[in-house]
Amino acid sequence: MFGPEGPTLRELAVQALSSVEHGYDLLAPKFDRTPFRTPDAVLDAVAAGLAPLGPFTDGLDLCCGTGAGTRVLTGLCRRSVTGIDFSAGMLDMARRRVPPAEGPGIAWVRGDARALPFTAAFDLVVSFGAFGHFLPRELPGLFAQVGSVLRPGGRFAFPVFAPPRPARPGFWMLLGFDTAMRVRNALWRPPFVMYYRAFRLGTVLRELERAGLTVESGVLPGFGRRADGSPRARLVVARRPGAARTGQPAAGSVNS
């Protein structure tokens, strides 16, 4: 699961017994060599899915980590790209690993996604692999925050993968991880919130709509379909109502 350059078992244990913020500060130098980093295939597929909806002017990578998603935005946004994360260690690695782009300027901001320090400043917000750090009861506030930083006509986009079926080993691995995390949080403080099975597509779509966003869910190409014909991966795009600002053409739709 982890290569020789990845974190050791002891390092993972120390991280797991820390707070979420401090745990990621500790993991940051080796984060890109773990399975937690979003694979390039997913990043490339999301970039391809969003490109026809642009061009975009200003983008935000929500919970940016070491900046993998920020690189996606530099190819989609013309003027500026901002990465925000509450881990100083992850931001430090992002600054080192994401070179300045020829087109948009890049800014790094330390902050909490549940209290974003921006006004309606972005045409596009993306997030990759961070939603397990939010409890279901926090989603309404999180999505309201995202809506508040989008300009009219702006979009919030992220990939969602279908959960493995009970017959697959991955189902039991994720169930075991979430169970162990719940036991850990019942016995140890501070809590470390990271649950793989708590982010459910139906709930997410409802909460996005309750936040006032218009939601489209399309197939993320390149990941195939399950035996029942449903896609293994989707690209969710939630749009803030209103006309795009002058000079920003109306975007198309995500194909199902």
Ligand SMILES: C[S@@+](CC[C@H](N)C(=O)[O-])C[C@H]1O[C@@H](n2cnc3c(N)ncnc32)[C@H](O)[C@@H]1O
The other form holds:
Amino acid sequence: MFGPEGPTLRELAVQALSSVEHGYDLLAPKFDRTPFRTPDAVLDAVAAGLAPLGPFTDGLDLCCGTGAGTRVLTGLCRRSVTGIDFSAGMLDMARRRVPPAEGPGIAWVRGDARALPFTAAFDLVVSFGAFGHFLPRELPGLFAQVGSVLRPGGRFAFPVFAPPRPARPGFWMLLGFDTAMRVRNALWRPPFVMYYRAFRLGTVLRELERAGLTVESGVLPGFGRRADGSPRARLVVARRPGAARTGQPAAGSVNS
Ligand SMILES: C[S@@+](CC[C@H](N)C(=O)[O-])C[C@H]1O[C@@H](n2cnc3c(N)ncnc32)[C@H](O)[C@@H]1O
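Output the form predicted in complex with this ligand next; the form predicted alone has already been displayed.
Next comes the full complex, this chain leading.
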């Protein structure tokens, strides 16, 4: 379905009938051959947007998958970079694919983003392509967790793309995908939570503020504007209030 090296339709169907965690375990060896891996153009644009806010000391890639965002962090953070994901299969691929960095040490941690096994040990947390796995009602808890692992002055950053308008084919594709997922989840256990249209910018900004983070949202250059002039892509940056300072090395069950 995604070329000779990507997963077949049958493999995707088996994965989609699993839990999120096990589905990604199964998909992991072929994940980088799918469009689900965040494209380099997005990673590069985010790296360029964050560079002027740095340098950073300790970075965390939330829901790191095979390490696309972790690699970005190695160029932004001086001391340590940690990737966390609950899929052992994805972490295994990340360990193989992301080479040890010359600067910061890299650690891979298996854990749930909704219960992070860290203290306030990071001055930068990023996340790419994973928010569709969280229901809107889970966002307050998720953002509270992120806030708790940020040092005072630390930042949480991620790209957000404007949803396609109803006149565009993409709108109907995403609507069709989300509808199929809702039907699947009504009929089948365990659920596979992945909804493209549930992560809304307005709700996200409000929940970040409610989690005690100060939102600084900018345009992500290079992705153009929609007909109404609004940017197609934004870089959301939310800051934990307080003065920035370098803290203790990142804590957690680290295995690189
Ligand atoms: C679409 S992949 C994105 C991977 C990578 N960030 C990228 O951009 O290529 C989503 C990742 O989120 C992870 N994930 C989903 N829910 C999670 C949770 N509650 N805790 C930790 N990881 C989670 C999955 O295991 C998967 O690796």
